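Okay, so here's just one chain, in structure tokens, the form predicted on its own.
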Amino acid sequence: MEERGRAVITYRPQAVFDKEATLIFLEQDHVLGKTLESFPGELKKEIEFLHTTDQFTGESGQVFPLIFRKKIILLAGLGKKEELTLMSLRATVRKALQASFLKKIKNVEMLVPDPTDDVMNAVLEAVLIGNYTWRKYRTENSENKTVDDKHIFLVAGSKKVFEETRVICEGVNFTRDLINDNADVITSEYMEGAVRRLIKDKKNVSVEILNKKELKAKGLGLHLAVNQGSKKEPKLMIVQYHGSSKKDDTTALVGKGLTFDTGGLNLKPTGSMETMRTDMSGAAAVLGVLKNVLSLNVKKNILFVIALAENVIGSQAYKPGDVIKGYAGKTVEVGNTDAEGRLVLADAISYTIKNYKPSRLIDIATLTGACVVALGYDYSGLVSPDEQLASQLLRSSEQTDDRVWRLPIYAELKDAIKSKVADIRNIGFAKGAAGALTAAEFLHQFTENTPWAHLDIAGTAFVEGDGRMYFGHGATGAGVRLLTHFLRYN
């Protein structure tokens, strides 16, 4: 994958108004506040005139262009101060930077009122995450220029925390690039190459890679079954990062990596298959977190587990009704070949726990459409029987706006995935009932006594259409900010 461009960000202590454009964010009812005190007198008078004549009031989403000293001044409204949130700030900054007035501008100075650390971090996320666009396959011309091509001059002091936010945003966008690209580009072989490039020359990192031969020899039958219709190589990759003493706890992150999912012989219909290159979003998120951990030099011991397969149709594809034995020794009845991600994850979880003995384990996957039905597109599902682990993830969610909502898990769910011909079944017998929960319970059966949490990002991993919140069309990098924060502070 080609290295993507990125917006260049420079910090300056005060506004100079020396660039091609200056973007000024002002709060409704505070348009004439402290922000204007350091402005040149003639510019201040222009803004005061616009405000007193109600041409610019600072309402949320309002933009108003001025020409000052032969340069563009773009005023952008933030709305009422008491109603302003970090999420709405991100959305407003994104919208303003995409205004037609700035389309062909290379250098943009940017001012926001009250530039606290939280505010500036949100602004950085709006610039770097909110204005991300996937354009690898678009013919380049002046109409395709984006914020990636701009140099942003932020009026704020440079701080370590801002640099850390930039690093984390790059990890998010690295994940998005992996998810957005063609399935025949982002294969298991490509993902292995991406891992090796990330860990190259890192002395505190080791990697184990199981290909088809090793998976078969070690008995990861569930993983192999899902992939057996494909000519592409299945892989299980475990990156072991030693950021702390060997005596300290180790956290395992396990990502579902279905590089394409047709549904297998339970073939998905038109309208449900077109974006199934995104079914490796969990694995891509784990890689994005790995990138962040390496860049931030996180002082923790972490396992990054990436389980890769391709679920396609063909004469060799596994079949509904098959009974397959997995690494843990349990036999699984295949009720539906489109419930394949939990099979791959089950073997990955079992192998990781037995061979690496992590202190806690979190899996992340685009697992169920049922989670989308339950929570929509703005919250990932969180399932965990461990109160401490769940609480820590919820706190990280609140801190990062990488949103999760906790769903229940309870003893009776085990009955829903019982099989009459095997130890367990990969779908519940009650069709359509609690699909996100029965999928999580299936994974739970392979966690032994290890503290475990499951993140279902089926709804949050990808945006279709014109976008939502502060994301444009395409992958969002769901889970990367959340898990990076979790690992750093828990």
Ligand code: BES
Contents of the next structure:
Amino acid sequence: MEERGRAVITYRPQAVFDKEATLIFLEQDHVLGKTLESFPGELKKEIEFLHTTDQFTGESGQVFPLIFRKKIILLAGLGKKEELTLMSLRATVRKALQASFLKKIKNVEMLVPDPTDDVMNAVLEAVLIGNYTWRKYRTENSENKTVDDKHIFLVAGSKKVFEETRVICEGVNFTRDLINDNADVITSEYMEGAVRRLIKDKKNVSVEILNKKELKAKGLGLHLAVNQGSKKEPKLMIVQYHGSSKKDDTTALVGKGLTFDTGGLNLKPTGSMETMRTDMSGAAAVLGVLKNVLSLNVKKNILFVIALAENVIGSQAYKPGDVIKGYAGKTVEVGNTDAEGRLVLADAISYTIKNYKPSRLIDIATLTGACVVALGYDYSGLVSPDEQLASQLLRSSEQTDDRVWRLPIYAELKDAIKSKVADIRNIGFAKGAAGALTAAEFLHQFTENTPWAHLDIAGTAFVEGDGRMYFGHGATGAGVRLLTHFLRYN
Ligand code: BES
Ligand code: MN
Ligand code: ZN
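We have the form predicted on its own; now please give the form predicted in complex with the named molecule.
Full assembly next; the chain just shown is listed first.
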């Protein structure tokens, strides 16, 4: 069984019309533009005819098939240039590739007139990310053989941009595979194996792995408490990547890796638990970024921190009302065992700061349902008291369309997580009030003086159904393109 569809993509500098089908994207007001000049004369005439008879106008979403030299030419409309965004382009390209005319066709040539780097990047993402399907558990039958199996020959501009985007999309899909699979497959042990495979034979990488025994010896009590009801090994992995000789310039990425979140004794109800294998999406994103950083040979020093645990029930499970001491020495009152991500992250953040002294730290986590209420499924939440870090991340978000929206953090928030019996409490006292912010403030209490930003991907990491933006059903790889871009350019 193949894990997922893998569209193969090959770069070519110009259209050859030698494949079973050629997919041509045309803008509404430029159907007869410059690009047409390079086409074979008869084809040009066909397109001109279709255009003057109003049969193909280039409207957004329009797909028109014609046969030329016994090959299929598919004209696809991009709509008006002023209305075209990179996001709508991705959606259009994805949809056109799924057109029924191409169903049985394996080799497709594809071209967009005069692509800028941005356009080519978006088209490539539409092919490689937009046509990803998770099908490890679908038994083989012809219906499953859709666009995933195609070989796309993309007529594109810069070969360099093409290669970089291809590599980054691989990282995104790697992350998605980890998120989509069963919780009992993607365990902490599996994640350790994944890390070891990624860094095998790399000279500028080292890794520290803390298992239950070491977590206990070093006093990561919060992390351990969350995992207490589980038979699986809790694990904290710190991958140290050396890409630069600059000493005081190290970015730490910390990912929440709850391989499953039942809520613990504050058990989640039916309807809220079904997708909780995806509660390791932050950790998976960090691994995807690691993969990209290795492939692109990014010239930065980076720590990839992956905190793994399983929040399940049983006689050993940690309990509401428990007071637990974490690595930083602070005591925490457990107001709710379902607010477990912040506990695991608090210890991971403390441990990273104390032992590795990063110059900035970004955590990424499926942290709160409240973030989904606030922002929905298309924007990840960004919380940061650091103006520079926040604006750098917002810029990367704009550049990649891996969308984030900034939420506030301010001094008075710390009053919301006061405890009467411990130093701090893991839930806010006002139920339902700004849960995404109190969760972020909780993490903030452990960041000391390190410039810090928090990404809440609870709404963006996973799509149900089909067609949100340019994603199919399942994991999206939220954060991977964003953080890869951020690390490369900041
Ligand atoms: N993993 C969840 C957050 C989540 C919700 C992720 C929906 C993806 C989709 C997190 O551990 C959680 O349960 N948070 C609670 C916190 C509450 C108990 C304060 C929540 O958001 O309900
Ligand atoms: Mn939870
Ligand atoms: Zn969780």
